[in-house]
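Presented below, as structure tokens, is a lone chain in the form predicted on its own.
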Amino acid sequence: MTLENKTILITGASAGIGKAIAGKLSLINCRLILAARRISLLDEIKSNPAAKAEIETVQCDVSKKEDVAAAYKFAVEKFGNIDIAILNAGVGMHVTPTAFNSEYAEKVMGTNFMGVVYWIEHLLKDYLKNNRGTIVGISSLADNRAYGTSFYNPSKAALTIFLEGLRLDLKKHNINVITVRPGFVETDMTSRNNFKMPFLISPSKAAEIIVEGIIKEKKMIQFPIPTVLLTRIIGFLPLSLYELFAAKGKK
């Protein structure tokens, strides 16, 4: 697949992986719709003198259904259609049993899972009608097991399974669904982690791998390889052995 002359949406484009992907794609002759809650942070990409892409920015909190509807309408009015949707917006919040708060769950699930669902609800109307389109969902290698009390891992597990089912149903409609499962990437979110993060990579490297995977029309993009292998091994561990392993990791 070529990205030249394509209309590409990126949510969560103001920071981290989304910003790195936006920066990389801005150097290609394409049309970009960059969506984020903090729209002012998108100006840096839009004003880059080296940019070749036609860039439009829109404010959008993906956890709010009305925001997504308005942003979708804006994108269609500007460019007529969206060829590739990179649904990247995500949040993570630390939660412990002693500070348990259902609002955290609503925020994390609302952004990481429902934020993707809300966008797909609009995208599918055009994709099914045109019998083409590409959906790229940014999940995580953290989708394989629970690593303590967290809403982040369940949100990504839900997203990965949802995208897998969607891929099966949309294949006959010539609609490509790509699941992206990164390991640890150096972002504002991971900077708040108080544990060792093996094989940490830069957002620019992550963006490079993701864009290459989209061009190759992969069904699954997961990286880095050492973390992929490690999480695969952890996923196969029996429950009792895994709990022993996890308990040691928390000491």
Ligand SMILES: NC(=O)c1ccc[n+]([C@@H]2O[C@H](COP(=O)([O-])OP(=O)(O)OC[C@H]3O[C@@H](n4cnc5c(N)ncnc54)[C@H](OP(=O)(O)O)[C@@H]3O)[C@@H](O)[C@H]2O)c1
Second form
Amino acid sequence: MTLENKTILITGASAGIGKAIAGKLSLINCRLILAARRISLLDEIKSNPAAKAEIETVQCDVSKKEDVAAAYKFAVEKFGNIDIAILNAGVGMHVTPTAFNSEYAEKVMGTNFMGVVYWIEHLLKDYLKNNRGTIVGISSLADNRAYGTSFYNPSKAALTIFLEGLRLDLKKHNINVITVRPGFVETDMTSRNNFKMPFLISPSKAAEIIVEGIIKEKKMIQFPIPTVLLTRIIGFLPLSLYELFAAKGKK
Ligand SMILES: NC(=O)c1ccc[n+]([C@@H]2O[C@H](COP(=O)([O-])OP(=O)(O)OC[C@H]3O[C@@H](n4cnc5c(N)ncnc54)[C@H](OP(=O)(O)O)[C@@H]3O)[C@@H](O)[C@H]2O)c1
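Having seen the form predicted on its own, please provide the structure of the form predicted together with the named molecule.
Zooming out: every chain and molecule, the one shown earlier first.
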């Protein structure tokens, strides 16, 4: 698929992976809708003199249904139908049994899972009507096991499984659902991690792989390969062995 002349939405485009994807796509001849809460950061991308794309920015907290409805309306009014939606906005928050707080769960699940669902609720109406469209959900290689008390891993597990089911149903409607499962990428999110992050890559490399995967219309874009293999092996470990492995990682 060519991205030229397409209308492409990117949520969470103000930083990290989303910003890197926006930067790459801004150099081609397409229409971009960049969404995030920090609109001033989006406007910096928009004002890049090297940008070839037509760019509109919109403030949107994806965990708020009404924000998503307003941002969708804005996008359609500006550019008509969205062809490709890159649903990337996400948060990671550390939680421990002693600092357990359901508000964290609401924030993480509300952004990483419901934030995608709210967008798809709008996109699907047009996609089904037109029998075409692409949904790109940014999940994570951390979707297959938990590494301690966390709402992040469950949010990504829910997202990956949700996208898998959606793909099965939407295939006959000519709607592509692409699941992206990155390993560690050097962004604000991972800068807070106090553990070793193997095979860490730059946001620009991640964006390059994601954009290439979208062009190739892959069902699953996962990277980097060593982390894909490692997490696959970890996923196969029986519980007792996995607990030994996870305990070692926490030392
Ligand atoms: N970094 C990694 O190692 C890694 C690995 C696997 C998967 N991922 C996934 O990749 C995606 C991007 O992560 P990143 O590492 O690039 O993180 P990041 O640098 O912290 O950027 C997160 C982006 O999401 C936006 N965002 C957060 N909460 C939002 C909300 N409620 N509404 C709208 N936008 C929101 C932020 O924009 P505002 O704050 O301006 O709203 C920002 O643009 C996430 O889904 C993350 O889970 C990351």
